[in-house]
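Presented as structure tokens, the chain that follows is alone, the form predicted alone.
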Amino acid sequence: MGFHRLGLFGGTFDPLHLGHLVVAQDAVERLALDRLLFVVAGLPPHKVRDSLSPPELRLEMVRAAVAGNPAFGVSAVEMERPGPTYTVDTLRAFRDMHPETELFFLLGADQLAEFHEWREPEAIASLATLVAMAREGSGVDPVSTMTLPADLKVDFVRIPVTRLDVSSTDIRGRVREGRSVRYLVPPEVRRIMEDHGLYRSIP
């Protein structure tokens, strides 16, 4: 099926949590997307030394969480490539698959801060519209105050998204400490985490 406006939301999603889903829904509405795909990372180059959950379990968690939303989908394209995966290669693959589709690549503030260090950042910007997700709420919005290197010729659009103070790191820590993650992750994700004993022995 072809799409006019397709959003791509990449990440390790280890695990996917309610904050991911909220900002994804905001992006669908703000950008009038026909579909938003969660692109589950295989082996991100910046996390090669970190301990990631098995790709198939991260993929299973995302698929379970988004199954009820017709605006959402999941892509395993990065898992199907061997070795570290780079965003520029992913976007080229999507451009080949959807040559007539307008692509939107979602970036959080932390990703935007490191964007100039990514492989071929200007090529990424030429393949898709870069979308900086600025979290609404109290405090200074890091996207608003951020400046990219002067020699980096890229543009991005900024959209406000709902702020939920939750992170995958925090969730993994809670599990390790024996604390509840109810109301932080979808029930389907929590069930998979419990069934497979995820995050209980993270160093």
Contents of the next structure:
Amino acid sequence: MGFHRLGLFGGTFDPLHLGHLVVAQDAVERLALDRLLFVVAGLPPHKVRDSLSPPELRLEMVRAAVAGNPAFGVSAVEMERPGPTYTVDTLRAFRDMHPETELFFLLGADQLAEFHEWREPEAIASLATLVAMAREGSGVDPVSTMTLPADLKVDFVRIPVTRLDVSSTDIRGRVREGRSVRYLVPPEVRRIMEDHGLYRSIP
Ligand code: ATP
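Here we have the form predicted alone; I need the corresponding form predicted together with adenosine-5'-triphosphate (ATP).
Time for the whole complex; same chain goes first.
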């Protein structure tokens, strides 16, 4: 991969939705990224839900959704490691594979709020430029209020991103209630969800 500027966007993507895609596209443009990889989490240590969908299906949904965008790609590196996966290990793996590439690690507002509890946050920040995605408009995460605890000595940049009020939790809830998720997830994702009966009885 001969990329100069590579963005990494981690998540469980259970399922991927339009909110993820629109902020990823914003990040590509704001940061002039050559490529942005959606890094599908295997077993995220900080997000343990009993009923996380199988990693292969989450990966399939992300792959299907990003296939049409040459700036987007998918990484399954975190799924291939057994047990909980840590961002610092993922970044070290990317650094070792692509020593010449400048890495950008995207964080949503919720992730930034917990970042100081992640394993080796300073090491993460030295391996990649941390990018806090602030959703534009009124609401939960205006750019100016996004901060880290003062005792954590890491730098990060903030970029404004489009605010689309949708979450995977919301999508799963709609399916459980028998409501449509049309226009909230890409058609390819909806098809995979339907084919596999995902989220019909999941909390
Ligand atoms: P869940 O509802 O299951 O917690 P999620 O919708 O937050 O899931 P994740 O897989 O956790 O999806 O997504 C990875 C990251 O993407 C999140 O940590 C969050 O920061 C960001 N994100 C999710 N939804 C949006 C959205 N609508 N706009 C901007 N960023 C988002």
